[in-house]
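Here's a solo chain for you in structure tokens, the form predicted alone.
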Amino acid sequence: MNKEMLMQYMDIAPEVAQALAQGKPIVALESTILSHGMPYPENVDFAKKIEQEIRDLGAVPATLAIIDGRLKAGLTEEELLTMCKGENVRKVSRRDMPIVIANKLTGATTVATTMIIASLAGIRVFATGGIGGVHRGGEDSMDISADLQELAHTNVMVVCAGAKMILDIGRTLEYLETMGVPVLGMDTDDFPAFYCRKSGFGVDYNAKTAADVAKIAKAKWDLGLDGGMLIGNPVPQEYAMDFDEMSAVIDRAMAAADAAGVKGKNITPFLLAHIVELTGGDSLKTNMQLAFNNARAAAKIAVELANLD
């Protein structure tokens, strides 16, 4: 898409536009975590703090969303508040984008949609909480997140705390391997499991430093190997939750979803809300801390990638 065509659909915030023009490091952030993953008004403080974490490390934050049908790369205070309040804010994945844009609706971006908008804007590093993947029972239901296909085709690096524990992590990693997506660990041999530092599965490569990650990304994209990279960044030890305890909590949340007949794109917010309730709010605290940790790692990688360029 040429720039003139892109500007018919996208608004790039002045700070982000200047950073793009000057080749400065930028980190994209999703908005689904604000509209559908955290309660208001706590999410407002979170949104401002995570952007500041990125700025403190020398990169420019760009929270992405769709507002009144316009793709947004970077939000004003008012736009950020709109996403945090979540009133009439849809959860938008790739399939929903043309509908939301054409009808001038407002939507929060998932991992897949954030990758698309980031790529269109020219942003190559994206920090999120955890990616979607193959849902439990996905071998029968074919419930597989669009995040995985986006990682296969869109040239954006995703820094996350692994895959959400509500998923079939083994099948998720097998899918990524089939799609040729490099899965790196951020100074770890173990693929993290969102709330927990280990999932029982390994990564393709243990990247010891942000510079190591940046060099691998540059080599991949310089060679024309299209698609993203997944960087598994474990939650800090002091905020990590016990794997067995969380597995039991998730089993209870899954049973509640089955009993309520919740399926499709509604299942993730349903499960996460129940997990918060079942853990007495501890999972939400961990969710926030892992997101901050991912933002810091992404900022360091973005700085190193900009230096290579």
Second form
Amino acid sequence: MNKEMLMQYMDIAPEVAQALAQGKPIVALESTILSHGMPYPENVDFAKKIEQEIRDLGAVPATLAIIDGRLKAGLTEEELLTMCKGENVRKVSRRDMPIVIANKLTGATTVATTMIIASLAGIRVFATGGIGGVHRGGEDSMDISADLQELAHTNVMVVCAGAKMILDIGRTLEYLETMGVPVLGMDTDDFPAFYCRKSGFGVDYNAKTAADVAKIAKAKWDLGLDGGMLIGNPVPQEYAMDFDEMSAVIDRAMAAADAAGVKGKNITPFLLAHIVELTGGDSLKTNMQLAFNNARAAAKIAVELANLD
Ligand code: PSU
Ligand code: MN
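Next up, the form predicted in complex with pseudouridine-5'-monophosphate, please; the one we just looked at was the form predicted alone.
Shown next: the complete complex, the earlier chain at its head.
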């Protein structure tokens, strides 16, 4: 798509536009984690801090969202607040995007839509908490997040702390293999399980440094091997939660979802809110810390990637 056409739909914040023009490192951030993944007002402090973590390492943060139908790459403080309050803010995945844009609505971007907007803007590195995937029981419900399809096709690297145990992690990784998505561990052999450092499932490659990751991304995209990459970065040890304890909490949250008949796009936000409640806020603290950790890893990778160009 040409730039003129793109600008009919997108607003790029001045700082982000300047970084793009100068080939400086940029890290994209999603807004669903704010609007539908964390409670207000704790998410306001989080949103500001995660941007700061990226700046501290010499990269430019760009939180992505759709506001009044405009694609936004980089938010003002007021726009960030809108996403955190989450009033009349939809959860927007790929299928929802054209409807929200055409009707000038406001939406938070999931991993899938953050990848799409990042790619349109020319941003290659994106940090989040956890990705969507194949839900438990997905072999019957066919509830497979559009995040996985996006990773198959869109040239953006996603740095995450793995996937929550609300998902079937084994099937999620199988799906990614089928779709040709490299899954790297950030100094780990084990794909992380969000609150916990290990899922029991292996990664394709243990990358020891940010420079290793950048070299792999460059080789992939230089050769036209289109699609994303997934980097699993384990939560720092001091914030990790007990695997068995979290498994029990997640089972309870899933039983509550089942009893309430929650399905489809509402299931992930429902489970996240219940998990925070059931852990008395401990999971929220871990969630924030793992996201900061991912932002730092992503910033280092973005710096290395910019050096390779
Ligand atoms: N997993 C989390 N936290 C989140 C999400 C997933 O641990 O906030 C959000 C992300 O935005 C992700 C989306 O892209 O949920 C996946 O939703 P769905 O399964 O409906 O595609
Ligand atoms: Mn789904």
